[in-house]
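One chain comes next, on its own, written out as structure tokens in the form predicted on its own.
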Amino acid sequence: MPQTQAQTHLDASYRDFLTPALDLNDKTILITGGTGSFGKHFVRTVIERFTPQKLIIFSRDELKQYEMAQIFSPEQYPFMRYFIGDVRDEDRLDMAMRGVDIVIHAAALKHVPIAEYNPFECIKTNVMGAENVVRAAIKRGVKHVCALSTDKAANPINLYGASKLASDKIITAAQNMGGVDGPTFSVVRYGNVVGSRGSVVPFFKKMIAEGADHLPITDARMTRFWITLTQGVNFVLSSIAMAKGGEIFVPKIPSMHTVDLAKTLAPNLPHKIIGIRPGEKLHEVMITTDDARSTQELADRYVILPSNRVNLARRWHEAGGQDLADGFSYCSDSNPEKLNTAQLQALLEESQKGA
């Protein structure tokens, strides 16, 4: 069975997740929630690669898609679109999705004390959300349909991690009803993007550099997966490539003690201990010890399987998927691969890159 062992070099323990290759030059892409951190990212890395026949940015902010215009814009870019749209209005995303070939679904309330306290509008974005992508999706004849999930979808404790695993259940489930002709389904899983909006990693910075005398920390025992968005784009286009339809992808990324990051950002900052928020978890899971036993393990990530689908199980096989052991899962905490403070630094100046 493939192990990965910690490094102590970046170029030894980041991965590209650059293989295999999507080829996106003449293809119609749409993001949903594409004026966010990843969809900003995803942009720049489309334009630098590829000529797509239109790439299209589908979101209810005007302000953000003005903004996000203002640096990609139709001129320069011939191919940007910009839809205002609502991933709850069936009508508009059926319309965006003429002729579009890949559908990425980054729409999604994210933020879980929100979430817990307007449930119905968390429900109405990301499960009836994702319900109204797969019927667009299907109706238009789209060929794959991405959507991004979070480690807060396994074994979740709050609204937000709920509404996502039902949202992944919607997108897995749509691979049986498309048909055979229907697009391809998939689901990418990560957990902490290194600097993207709401990541605790510019809350520290910000902190830092208005003169804080300290650093809160919920708890000294939390840990984190850390990816960079470079990794989270790679990885979906990779993932698109060798989808074979109803999967979720989880990458194989390091992890790190949250204690310890604050330490590298700030070494001589002293650390304020203000207690776990409701519906934090102390460490992540990104495959639970159930879905562990429907899972592939490849090099560089983990192919989560619809149980009920042995023969694409077969398949799987058949390209190299190895089944993981019983009593599997992949924590935070328990990871073998973690994060040291080189590493990091590391990490976070890729992250600079393009930003």
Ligand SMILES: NC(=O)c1ccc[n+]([C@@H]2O[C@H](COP(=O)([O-])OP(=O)(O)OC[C@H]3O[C@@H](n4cnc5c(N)ncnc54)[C@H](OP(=O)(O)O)[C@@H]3O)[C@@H](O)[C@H]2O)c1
The other form holds:
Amino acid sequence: MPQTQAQTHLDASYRDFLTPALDLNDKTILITGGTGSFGKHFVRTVIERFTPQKLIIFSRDELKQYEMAQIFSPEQYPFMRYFIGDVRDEDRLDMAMRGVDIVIHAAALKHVPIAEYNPFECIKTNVMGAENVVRAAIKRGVKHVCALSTDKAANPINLYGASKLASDKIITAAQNMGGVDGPTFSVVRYGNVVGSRGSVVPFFKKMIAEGADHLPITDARMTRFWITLTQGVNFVLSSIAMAKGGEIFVPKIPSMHTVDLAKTLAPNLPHKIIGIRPGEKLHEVMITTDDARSTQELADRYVILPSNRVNLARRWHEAGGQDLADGFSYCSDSNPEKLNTAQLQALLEESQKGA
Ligand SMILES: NC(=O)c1ccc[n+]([C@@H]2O[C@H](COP(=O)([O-])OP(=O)(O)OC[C@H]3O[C@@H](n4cnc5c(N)ncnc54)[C@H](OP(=O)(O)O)[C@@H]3O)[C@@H](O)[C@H]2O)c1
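Moving from the form predicted on its own to the form predicted in complex with the named molecule:
Let us now look at the entire complex, which starts with that chain.
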């Protein structure tokens, strides 16, 4: 594969997460939340690399599907299918998963303040939705289910994070429910996606484009993990390829102070400190000290295992997994891999290409 500009700039800190490769040719794949930022990039990636049997988009809003079908039309890409459905509706998921090999579960309510204000809705989509995905996947004989999670699920302090932690538990525990021929269930957990809908990068860019005289910063000490959509999609595919069932996969990715992100986007704009918002952490953590005791390290990722699955831990040790040092945690603050300005620029360029 040719080196991209981003890889050249990001050198050692850029991991492409391309291996092990998952072959999607002739497979039927369903993605919940397929019209979202991740879903669209996933579809673009699949189309570039494979010819699946069917690639099913599952989401609620017909307008988003209509617009997506203008870009990825079933006429040009005959394997594309657009399914209106809600993950709260098990019957609809059950119908959509007939003949499906792989389910990527990306549908979620993901905005922290919205989840705080509408807790019942957040639980219905993020928690009940995960349960419905599990039930339908087992019933329909799906081979792999991979659910997307977030760093906010580790030691959560807001309902969004707590609901994703509950979802992670439902997905990983499902490994015990499907029987020996059942699906492999796994979770991928990662940090902020550069340029995804509603995130800080498009927010800052919009303010800059509209001629703002400053950028708001919640706290100058704040740090976050950063990943591109391309890395996220590759990470999901390679994690499915290596999943034995019941894991949470965490990529090794760099972190950065939010204030440095603002400086990179607008070097000459002053900052105004507005204070940390309710439900926000100063730093995000992807692996807590407690989780670290049942986590193994690979070259480009960590694998969090259910603490009661001794055989699974043995299989991962046999596959090269290394135990972590006592007291280890994977936190955006103490992460030794920090993005510098040039590296962030390269990530931004790369995310623009996928926009
Ligand atoms: N973006 C990030 O920075 C980030 C970081 C870490 C993890 N994640 C996780 O990655 C996943 C994808 O995120 P994203 O950035 O692609 O989100 P997004 O752009 O907001 O897309 C969310 C998708 O979910 C669909 N959806 C929402 N509620 C649904 C429901 N009840 N039933 C069916 N579909 C529903 C939406 O379409 P409709 O509204 O039309 O249904 C949309 O297609 C999420 O699970 C998120 O928690 C994201």
